[in-house]
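The chain below stands alone, shown as structure tokens; this is the form predicted alone.
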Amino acid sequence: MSLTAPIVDTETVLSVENLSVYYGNFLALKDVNLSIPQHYVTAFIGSSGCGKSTLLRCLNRMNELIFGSRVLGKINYRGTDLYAPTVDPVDVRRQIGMVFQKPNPFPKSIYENIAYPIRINGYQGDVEELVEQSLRDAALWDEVKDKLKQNALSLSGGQQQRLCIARALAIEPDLLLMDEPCSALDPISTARIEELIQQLSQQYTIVIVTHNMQQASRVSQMTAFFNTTSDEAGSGHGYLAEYGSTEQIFSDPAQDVTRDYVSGRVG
């Protein structure tokens, strides 16, 4: 049974109401209800296949790029239904940016990785200034300021991921989604990204999917635990098992299944 998200004493940026997601005839995620509070880091945790990345993609309509996907229910972003027929998904993705699991810099210079997308989005300000500010916000400027013309693919994995974060920030989003941003990185790079997430949460609302429960406990203030039902055929759908403050989820969860997962007994 899904639990409705608790009331948080801050402004709600985004709310999910009775959300279910299908891929063709397969029900991937059922009846999710939760609210994302402003300037918080919210972590989605759970085992593989429980629907946490599916939900993340729904939050900025990236799921529509997957053939056969279908969303039922509502996602309200600051009072607007994101799936209303009049809402342009491109505009949604400008407001709600995304950083993917594997760093995906463009095969262009470091500078053009930031400048190119803001140009095609019609930015009329000082491009050089915004490139520098975005790289500073991603804690990368000091490392690359003397080699902005170099190909971005020459950077280390951790630097590439911070470049992708800078690229997302350059569009000036309101909310930032991160799908396991540290899973392909070494421990030192992971620590840098985690520190960056905490710094960025002062300016942005962030939702992060992670398999690393220690990471969730370190960087987030809210945590949603997703689980999977089982049917006679051995498959089932994902659902939101519990949502609350990170401290509560990890120290005093309301559901036995949550306690088993965060304690490492299952998962």
Contents of the next structure:
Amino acid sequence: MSLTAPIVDTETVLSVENLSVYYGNFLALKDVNLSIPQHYVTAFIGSSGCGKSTLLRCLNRMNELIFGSRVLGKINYRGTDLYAPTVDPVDVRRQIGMVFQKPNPFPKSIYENIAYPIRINGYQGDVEELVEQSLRDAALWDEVKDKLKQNALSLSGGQQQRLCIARALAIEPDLLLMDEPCSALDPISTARIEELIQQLSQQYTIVIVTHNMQQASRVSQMTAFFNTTSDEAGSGHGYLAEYGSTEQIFSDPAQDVTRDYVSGRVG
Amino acid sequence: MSENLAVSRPVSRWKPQRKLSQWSERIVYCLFGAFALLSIATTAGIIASLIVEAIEFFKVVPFTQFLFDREWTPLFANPQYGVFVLIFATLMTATIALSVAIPLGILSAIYLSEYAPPRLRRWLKPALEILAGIPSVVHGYFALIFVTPILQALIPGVEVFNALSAGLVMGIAILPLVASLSEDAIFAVPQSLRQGAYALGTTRREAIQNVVLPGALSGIVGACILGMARAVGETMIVTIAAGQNPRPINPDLSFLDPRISVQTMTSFIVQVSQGDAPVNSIEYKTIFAVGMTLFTLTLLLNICSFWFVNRFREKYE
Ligand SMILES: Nc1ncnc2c1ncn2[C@@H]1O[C@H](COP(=O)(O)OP(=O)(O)OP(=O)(O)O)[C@@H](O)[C@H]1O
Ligand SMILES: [Mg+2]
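Given the form predicted alone above, produce the structure of the same protein in the form predicted together with its partner chain.
Next comes the full complex, and the chain you just saw is listed first.
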């Protein structure tokens, strides 16, 4: 996948500056600096435990729901400091949606799963129309249009995940965060969601965490590779090792660790 | 078969003690089965004795009289057996108790599981459960000596023994049960659902109201019904604080006045058992008729609870 435009030309949605995250006294992630360009898919890759989910959760302030977590540094979202005391985390999450690793539809009807966030956020237009539109955007409409009243948990895992994506899209987020959205899915569902991500990237800005190198290279234009330091105590912290265009990270990485990781030679 | 398997393993470094564990397995199975059977047999025995004595009672007192008499005076020379006198008193004290226990119980459950910091929760939850272990006789005297005088100062016409005081304190007594069970139900709602709600821009209140509570609803209702069963069967508090005054069922509904003394099913049973009603006298048999009624009521409530929890349980997976 080649870049359609040089990176410098796009607007930056979000920029992370010197971000460190603690869980209690444990430093999980240290000094991250990166910026997320608009209408791009940015992939976070790296071995388990290096802080990808942690960083993702910081981007929409979900991390503060975890007891004992502490965020240092700055995140700028379209010119405003995301962590400024005047900023309401509810507004942040309203703008920056999230899809989780495990599908987590509400135990309500398929329709209600989508209509609920629409209503709760005070949508003024036709709710039913927007529900249909969201389901179409998530490539799920044809499969569920005849059973909207059914419980969402009766859907297959892949359908549930697309429902969760539809739910996130329904409130028209500016930025969509996805934490390993395909890890619980079969190859066919995965392919559908990857296709979906590519379509969505024309309208939305997406950040996706993935362990699947092919997936990262297929869907993303930017890739951030995270790594863990191994200090003498054995409890290393995560850090951003390298960030650049996906093409560069996969074909010509600047660092050896990145090359080893993307080529599957992880030491 | 098993011998073949053993032979096929050339190295004999593995020698599981299958014989011994098979035996202990069997012994444990029989032992636990026996205990389970014992508890079932005990329950069956209790029910049987209740039924047998109740039948004896209904040989003397017709069932219609039991249901439709307007007074409850089994110890008088000209006895009347309107059991609804006791049922209404029971339901009144139970209703007062539940109007305390259910709202406070659910609110404290929501606080504990959703708002309290984990450290506080670790302390409060066991404290709540200890509260549930306070003997009800303590509650009874608390009602009589502490709560009743306060009520008398606040509300005109409150008697020394009254349904209100007993009901309120009974509410406090069953509050920990309702709170603790509701909290379990709320806490069991998967964290992923809460995160899903928050990620959609819901406030904490909205997430609780629209996602967490519906998910926990069946458990909470189950907790409330169990609390109701406890309130209906509660004995000590009503005996001590509500007195022994069966109010005739009059059209002016004066029997529903919570300020005065009433007699519940349980406190009637205590009253008769404390006196020396000779075995096989009609007074003696009344206990079983009332006991049977009480048992039926609580059984119905438990069935309701069971049905409700199963019917409305939301599956998360
Ligand atoms: N809620 C938490 N409380 C304490 N420590 C946590 C918590 N969540 C994550 N951590 C720690 O922070 C570090 C980073 O975790 P994180 O989940 O961000 O890793 P990850 O890169 O997403 O890993 P994976 O690829 O396995 O999902 C880990 O060492 C983990 O143990
Ligand atoms: Mg993760």
